[in-house]
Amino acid sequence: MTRRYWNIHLEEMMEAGVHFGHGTSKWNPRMEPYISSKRKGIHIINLIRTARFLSEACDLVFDTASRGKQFLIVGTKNKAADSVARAAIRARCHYVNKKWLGGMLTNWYTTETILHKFRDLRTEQKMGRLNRLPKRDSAMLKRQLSHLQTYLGGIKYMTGLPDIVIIVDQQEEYMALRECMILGIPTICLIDTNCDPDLADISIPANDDAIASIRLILNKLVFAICEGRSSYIRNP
C-alpha cells in the first residue's frame, strides 16, 4: 500500500477538540499507548498517534476506492448522524445513521430481500400507483416506505456486502463492528479512550463526542475516498 500525504495537521485537530478523551474513570486500559496525559479529570489523546493512524486509514480507503470497491459508513448517535450522512453522500458511500438493525450484514439475504421491496415501493410511489390503491392499503404502504427510508435509506442502493466499513464510536456501534468481524470485513473505527483499540483493523484514537472532531476525521477519509474514485475513473 503506497503512503501518501493527506494534509493532516495537529493544530487543526486541536482546534476541533480531537484530543479530548473521556473522564479518567471511564477509560479502557488498552488505550494507554494512545493517551499522552491527564487534564482536569479527562484523558488527553496523543494526536501524533491519531495523525499516524488517520493517515494509514486514508491510504487504505484511497487504494480501496481506486479499485472501485464499496464503503459503508456507520454512526447512529445524534452527534454523528448528520456528519455521517453528509460524508457518505459526498463520497458516494452507503451509510447507516439512524439505527443498526441486527443482522444487517450477517443476514444479508434477508436484508437484500427487504431492500428489493424498498426499491419496488419507491418505484410504485414515484409512478403514483400508491395513490390509486384503497386509502387503507395506501396508508399502510406509505408507512412502510417511511419506516424503510428512515432505517435503510442510506443503503437502498447497496447490492452486496461492503468492502470496508467505517465506524464512528466503537462502543455505540459494537453490533455493526461485531458483524464485520464475523464476516471478515475490514473496519476503520473512530475510538475514544473508553474503547478497545484491538478490535478494528485500523483504530483512529479521537474524541467521538464532539461534532467538530467527528466531522474532521470523516472529512479526511472522504477526501481520500474521492481521490481514489477519481483515480479509478481515470484508470479503469
Second form
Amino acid sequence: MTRRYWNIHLEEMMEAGVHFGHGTSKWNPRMEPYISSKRKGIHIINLIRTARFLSEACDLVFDTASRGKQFLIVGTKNKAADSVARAAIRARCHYVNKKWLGGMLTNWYTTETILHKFRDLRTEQKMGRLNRLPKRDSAMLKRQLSHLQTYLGGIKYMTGLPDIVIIVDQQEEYMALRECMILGIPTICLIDTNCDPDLADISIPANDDAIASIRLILNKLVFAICEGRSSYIRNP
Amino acid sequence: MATASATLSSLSSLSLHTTANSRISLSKTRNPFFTKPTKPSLYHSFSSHPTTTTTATFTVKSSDIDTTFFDNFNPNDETDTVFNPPERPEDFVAPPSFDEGPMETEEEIALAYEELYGPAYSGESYLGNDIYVMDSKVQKKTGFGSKTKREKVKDGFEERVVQVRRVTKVVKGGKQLHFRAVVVVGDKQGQVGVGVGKAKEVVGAVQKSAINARRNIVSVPMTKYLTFPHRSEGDYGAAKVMLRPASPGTGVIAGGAVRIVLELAGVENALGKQLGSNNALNNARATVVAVQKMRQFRDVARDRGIPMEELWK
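Alternate state requested, the form predicted together with its partner chain (shown: the form predicted on its own):
Now the complete complex, all chains and molecules, led by this one.
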C-alpha cells in the first residue's frame, strides 16, 4: 500500500476537538489502549494513534478508489446528516443520510425492488404524469416519492453491494456494521470511547459528537477518495 | 509498522482482532456452528452465476481489498504508536473542505454521478444513457404454470431432503399449519451445507431450506481414500455425533441424518454414531460441527512447525 501525505496535523485535530471522548462511566474497556488520560470526568483519546489510523485508512481508501471500487458512507445522527451528504456528494460516493433501513445490504434483492419503484416514480414525475391523476392518487404517490427520496436518495446510483463502507458513529449505526460483518465488506468506523474497536476492520478513535471532528475526518477521507478516483481516471 | 506479511487470521494474542477472547471470535466468525470457510472462496464459488433464485446470493467483490495491516498492531507496545507521516511534498495544496465553496447544482451532481456509475436508479440521464438499464437484473415474476424448475442443479450442488415435518402454530382463529424442511446440500467433493426452511407448502419449504443450506457451506477434510483424517465428536443441542474413519471398501455406516450429510460430502468410508438425541436437524448440524473440528495432517504439521513424520511417531 503506498503511503502518501494526507495533511494530518495533531494541532488541527485538537482544535476540532477530536480528542474528547465520552464520560468516564460510559467507556468500553476495550478502548483502553487508545485512551491517553482522564480529565474532568471525560476520557481523552490518544491522538497519535488516531492520526496513524486515520492516515492508514486514507491510504486504504486511496488504494481502493484507484481501483475503481464503490464506497458507501453511513451517518444518521441528525448533527452529522448534513455533512455526510455533502461529503459524499463531493466525493461522488453513495451515502445513507436518514435512517438505515434494516437489511439494506443483506436483503439487497428487496432493496433493489424498492429502488426500481423509486426510479419509476421519478420518471413519472419528470414526465408530469403524476399531475394528470386524480388528486388523491397523485398525493399518495408524491408522498411515497418524498419518502423514498429521504431514505434512498443517496444510494440511487448503487448498482450492487459497495466495496468499502465508512460509518460515522458505531453506536448509532450498529445495524449497518452488523450487516457489513455478515457480508464480509471491509468497514472503516469512527470509534468513540464507548464503542468496540474490534468490530470494524479499521477503527479510527475520534470524537463522534462534535460536528467539527466528524467534518475533519470526513474531509480527509473524501480527499483521499477524490485523489484515488483521479488516479483511476488517469490510468484505469 | 505492521508488515504486509500479517495474515488476516493471525492468532497472536497481541493483535487488534484478538481471537483469544471467544466473544470477539464470535463477532468475527458469526456463528460457531456455521462458520463460513475463508471468505474469498465462498463468494468466488458463486460469482459466476447470475441471480437465479428469488432470494439471490449477491457476491462481495472486495476480496482483493487488503485490510490486514493492522492485525499485528499491539497498542501496548510503545514503538508501534509513533506517527511518522511521509514528508510533505512542496507543492501540496490543502484542498478546500467539502462544506466550503458554492454548492453544486443538481445537474452537475447528477452528471458527475452518471459518469461514474451509469444512470442506475436515478430515472434521468444527462449523458444519453438508457435509464432502464437496471431492468435486466429483475427476474420476470413467475406466474402460474411457468417453470421454476430451472434452479435445479445450477451450481453443481445436489440437494437431499432429510426431513419434512408439519408444524403448527395455534392462534385465536385456529391452527396455522406450516411445513418445515431440512435439506442437506452438497457436491460430492467435500462441500456440504445444512439448511432449514419453513413455508406453507412443502415445495416452497424445500426451496427455502436449499437456499439457506447454500449459505452455510463447510468443507470436509478428506484423505485420498475418501475418509476422515481422524476420529472426532461434535455436538449441537442435545445431539452428539461420533465420526470415525474407516478403511476403503467399508462404505458409510451411519444412521439417518448423519448418513445423508456424509454421502453428500463425498465421503465414501466412514463410521458414525448418533449418541445423544435422535433429532434429525440437530444431528445433521452436529456432524457439521464434528467435521469442522477435524484437521488435516499437513495443516497441523504446518501450524506446529514440525515435519509430518513426527505426527505418526
